[in-house]
Amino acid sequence: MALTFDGLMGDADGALAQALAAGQDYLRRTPQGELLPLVGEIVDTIPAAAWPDKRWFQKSYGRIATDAPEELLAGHGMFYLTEQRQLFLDCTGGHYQMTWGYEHPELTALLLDGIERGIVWDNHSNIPSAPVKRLAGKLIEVMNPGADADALVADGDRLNTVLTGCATGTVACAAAMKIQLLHYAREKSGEGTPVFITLDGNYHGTDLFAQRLRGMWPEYFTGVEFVMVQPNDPDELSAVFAQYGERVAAFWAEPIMMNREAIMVDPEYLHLARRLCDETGALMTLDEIQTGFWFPEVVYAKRLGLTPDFIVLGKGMTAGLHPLSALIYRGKYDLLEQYDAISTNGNAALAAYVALGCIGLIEREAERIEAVGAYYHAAMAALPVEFPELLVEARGAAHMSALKFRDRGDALGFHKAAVARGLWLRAHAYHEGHSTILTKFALPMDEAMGDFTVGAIGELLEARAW
């Protein structure tokens, strides 16, 4: 029996297929200028259907059965429709990973082209396909523009090594942590217990060690110490490095802390961390799972004029097609054995081909991306001036812009009102003192979309519609 959508989805009467096709057709054929005024409304020309429920999900992701599911029906560009046929503007790039929105035409064509050319979906890491090798080379080119390849590969002090065999950012981060522990054991074993310094509010993955960096699972760890410092406090950072000295194994930072209310870490602070690492022999990691592939330079470290020892990339590398991450690092720290850090799906050739396409799009549209990002952030930054009784400041940068509320209740209330309005954005209000709403627009955003979003946010703030 042939495999069919109806059979696999249990769609005996074809209602799901009809709704999906109608929703996708509506988004594809309706211009952005016509969609924006309709954001938040129900598109009743799309047929209704009874969708699968979430009764088998874990509780933290909504283990409920519902007669009115609000999950995604269809997406195209920056818009999506829910199963209740409500039109949404996606202000967060999916879950911060859809670099080019839904169903980008050039990336879709590239994907189909790759399949037609015989590029395999995935393969064993011992036999990497050409796109995987080319992607590694392209990342090194991005970090070392114009460098002579032969001289570069022989220079262990340069960023000339890429671990591509990791599907997720968690695995890439874990690889860097393992290297840092090995380096400490080889070079500093006489100093005592190694110390990892991170910024309070860090998020470097979901395995045990990465979560320990955030303060979790303390009862399960011995033989290593973890110290969190406040971002953008140079005096505290200097004091901590002075306290632990040669015992510091590594310093970790995200340039924009999307897991802590989009705090932007000052470039001067990161350059201070670089100097302190050099003085103590510590290894510096810049976690660019959020910022990588989201700025005109591709890698945010280049914007900072900073050379860390390790750079972690992930999320937006393949624009949501397939999980793919990478660790770029100095060759002299290439200490892992073959299977010390690897994912089964880490050498996905087709995904690597699309990642090359993402880099190509960024390089081609760098000027536009820069201009739109600056325009949008400036517009967001004007809102706290207009509504000082509600807002403290704008945070983040460019497409990754956020608004810090004075009151947690207002932040949560605003978030609920914004979602009802059809703006899919995020709220950080689950820790003490957190009261921020976040956006991370996909790179096709233009000034008209920025104007609409900021205007809609301003209307909600003016009306106190919560």
Ligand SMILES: Cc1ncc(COP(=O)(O)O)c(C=O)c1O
Second form
Amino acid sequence: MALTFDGLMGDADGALAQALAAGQDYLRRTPQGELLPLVGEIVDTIPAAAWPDKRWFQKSYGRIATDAPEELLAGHGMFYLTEQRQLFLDCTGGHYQMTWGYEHPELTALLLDGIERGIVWDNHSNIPSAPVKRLAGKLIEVMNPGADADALVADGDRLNTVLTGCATGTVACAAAMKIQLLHYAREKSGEGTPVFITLDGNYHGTDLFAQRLRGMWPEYFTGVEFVMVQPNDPDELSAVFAQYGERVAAFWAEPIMMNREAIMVDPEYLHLARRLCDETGALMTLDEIQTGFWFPEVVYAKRLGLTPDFIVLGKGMTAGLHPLSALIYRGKYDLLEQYDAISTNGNAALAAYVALGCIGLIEREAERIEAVGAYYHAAMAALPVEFPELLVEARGAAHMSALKFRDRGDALGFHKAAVARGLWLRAHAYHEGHSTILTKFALPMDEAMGDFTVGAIGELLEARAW
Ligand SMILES: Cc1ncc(COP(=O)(O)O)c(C=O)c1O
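Now show me the form predicted in complex with the ligand, since the one above was the form predicted on its own.
Once more the chain from above appears, this time first in line as the rest of the complex follows.
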């Protein structure tokens, strides 16, 4: 018996298929200018259907048995419809990974083209196919534009090595951490216990070591020390490096702390960290899981004019097709054996092909991305001037703009009101002292969409109805 949507989805009467088709058709054919004024409304021309609920999910993923699930029905560009047919503007690029929004026409065409040409979905990492090898080369080219390949490949001091065999950012981060431990054991073990320095509010993945970096599981780790510093405090950073000296194994930072209220880490602070790492023989990592593929330079380190020892990339690299991450590093730190750090499904050729398309689009549209990002951030930055009693400042940069509230209750209240209004954005207000709402618009955003969003946020702030 042939596999069908109806059979697989338990859609005997075809209602789900109909609702999905109607929702997708509606989003595809309605121009942005007509959709924007309808954001937040129920589109009742789309038929209702009885969608599966989340009763089998874990509690932290919203386990619930309900007749009216409200998850995503269909998405196109930066808009999506819920199963209850409410129209949303996705101000977060999926969840920070849909670089080009839902169903970008060129990337969708590229995906179908790749399948048609016979590019495989995945395969063993011992036999990586052309798109994966090409992607590795492209990432190195981005970091070393115009370099002579023969000279570059032989120069272990340069960023000339890519680990592409990992699916998620966590695995790429873990690979860097393991290399740093190995390097310490080889070069600095006489110094004593290695120390990892991170920024308070760091998030470098979800496995044990990464979570230890942010303070979890302290009772299970010995033989390694963890020190957190406040971002943008150069005196504290210098003092910590002076205290631990050669024992510092590694320094880690996100250039924009998308996991802590979109704090911008000062470029000078990161350059200071670079110098301190050089002085103490520590390895510097820039975690670009968030910033990578969201700026015209593709990799934010280039915007900073900074060369870390490791750059972690993930999330937006494949524009959301398949979680694929990469670790770019100096060849001299190529210390891991093959199975020391991989995801066994991390050789996704089709995803690598789409990743090349994602980078190609960024390069082609770099000027427009720069201009729209600057326009949107400037408009967001005007809101704290207009509503000083509610807002402290705008945070982040460009498409990744955020608003810091004075009061945590207001940030949470605003977030609820914004979601009810049809603006899907994020709040960091669940920890003491955190009171920020964040956006990370997909790159097709234009000025009109920026104006609409900032206007709608302004109206919500004005109404203060939470
Ligand atoms: C800065 C940063 N590092 C690492 C990770 C982990 O990536 P993944 O969820 O793909 O494992 C994330 C995920 O959001 C992140 O934002």
